[in-house]
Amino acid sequence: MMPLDKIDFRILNILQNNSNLTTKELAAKVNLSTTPVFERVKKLEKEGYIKKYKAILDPEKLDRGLTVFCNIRLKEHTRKIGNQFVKDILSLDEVIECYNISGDYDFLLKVLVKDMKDYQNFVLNHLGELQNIGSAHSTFVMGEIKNSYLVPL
């Protein structure tokens, strides 16, 4: 891996704010000529700095309002459970984040539905038919205060 400079940490702080910026806009912000930042740019999605670019989109307005936190326990821990479920999980829409976790649960999982009545077929019609789930927590999200996408720099 390249070892990043003060440049390169300006071009990707200004990027994760901001990924919309042409070449030209992102070189007069960090003082340089398009070229080298063009070629910067290149550098830091080759080394994997830079994972993709996206647009963050409103839930609510797309009717999916509902935000609830899903906390899972397996009934047994081997690797040919761990992996099918890490499957499972993958092909569920609803899932919008997953991560394996330490301590009185095994996941957490971020799930996006439109409402209660949503989430309730969600449990009961797909996560409930996953084999070697032991338990799941629920909690609902009544407010977001924080929802930052952005790596501290």
Given for the second form:
2 protein chains.
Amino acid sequence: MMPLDKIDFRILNILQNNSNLTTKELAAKVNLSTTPVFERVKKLEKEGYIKKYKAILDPEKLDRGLTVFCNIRLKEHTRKIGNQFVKDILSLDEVIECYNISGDYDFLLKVLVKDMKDYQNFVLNHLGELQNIGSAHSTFVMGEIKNSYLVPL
Amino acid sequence: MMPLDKIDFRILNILQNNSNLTTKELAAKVNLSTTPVFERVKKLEKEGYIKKYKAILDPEKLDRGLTVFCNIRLKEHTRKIGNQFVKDILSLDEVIECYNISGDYDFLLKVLVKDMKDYQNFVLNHLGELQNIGSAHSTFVMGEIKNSYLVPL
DNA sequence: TCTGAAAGCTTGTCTCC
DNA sequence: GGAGACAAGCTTTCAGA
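Let me have the form predicted together with the DNA next, following on from the form predicted on its own.
Whole complex next, starting from this chain.
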């Protein structure tokens, strides 16, 4: 696996901003012909630098206007209980991100819901149903300043 | 702007998982021919349900193995100071997300760096340079459980 | 590794259902 | 609304340098 060169980084940066370019357009941007660009992109996909191509949707238009960060502390820290929690979280679609974190809490969840009422329902009926949750602390997003999804290159 | 039907939602859900399907493949998945699918996708783009198409990169492979959530409290809450902070944050590439939040802090940043040393550098030389930061509290991500980027539909 | 050409698909449009 | 057919243009491969 060869290290990436400058052109590979430029390609990655262009594609993480807009993956809907044709190979031809991409080639024009990096001043090469289509063949090498096509092959570089395939290489970047194959070697795992590019994981996926996705459409980015607008949550507000799709009735998911409220984002909440929810800190969770488990009652106990056995492997079994941790694994069960992870499994439960993976099945909750409202939880779009989940991290195991340092500090006072064990997990940080990013939750996408319609509104406060929907969040209350999520906490009572979904999160509340999970075993071994010691405590939870919610932080509400009032405004999104930036959400680039861009890996700095 | 007509409300979306079941097929529109299915298309959105397929595309937010994988946007690299051809219209033909997408059409097969929703049991229609290419024409209506092509037109539905164009409509979803035009009306803003689909904001962008992106390549999702692997941060670990690109020397951004450490994710940190950084809570920031400003010294003062005037509009001028808030606007300046927002402007500063937008120019920092390491900050891939930034939210205005409820609670003890004013902003929550998601920061992508190489390692602890790199984060120290970020805090001292980038964040530390900004005016009017009252206090900051960092939470380190030890493990990523889930990062779906999927709007629940 | 690159350029350029060529086959086979796909996109995007048009007409009919 | 949706199906099928078509031209233009794109993807992908393969010589050649």
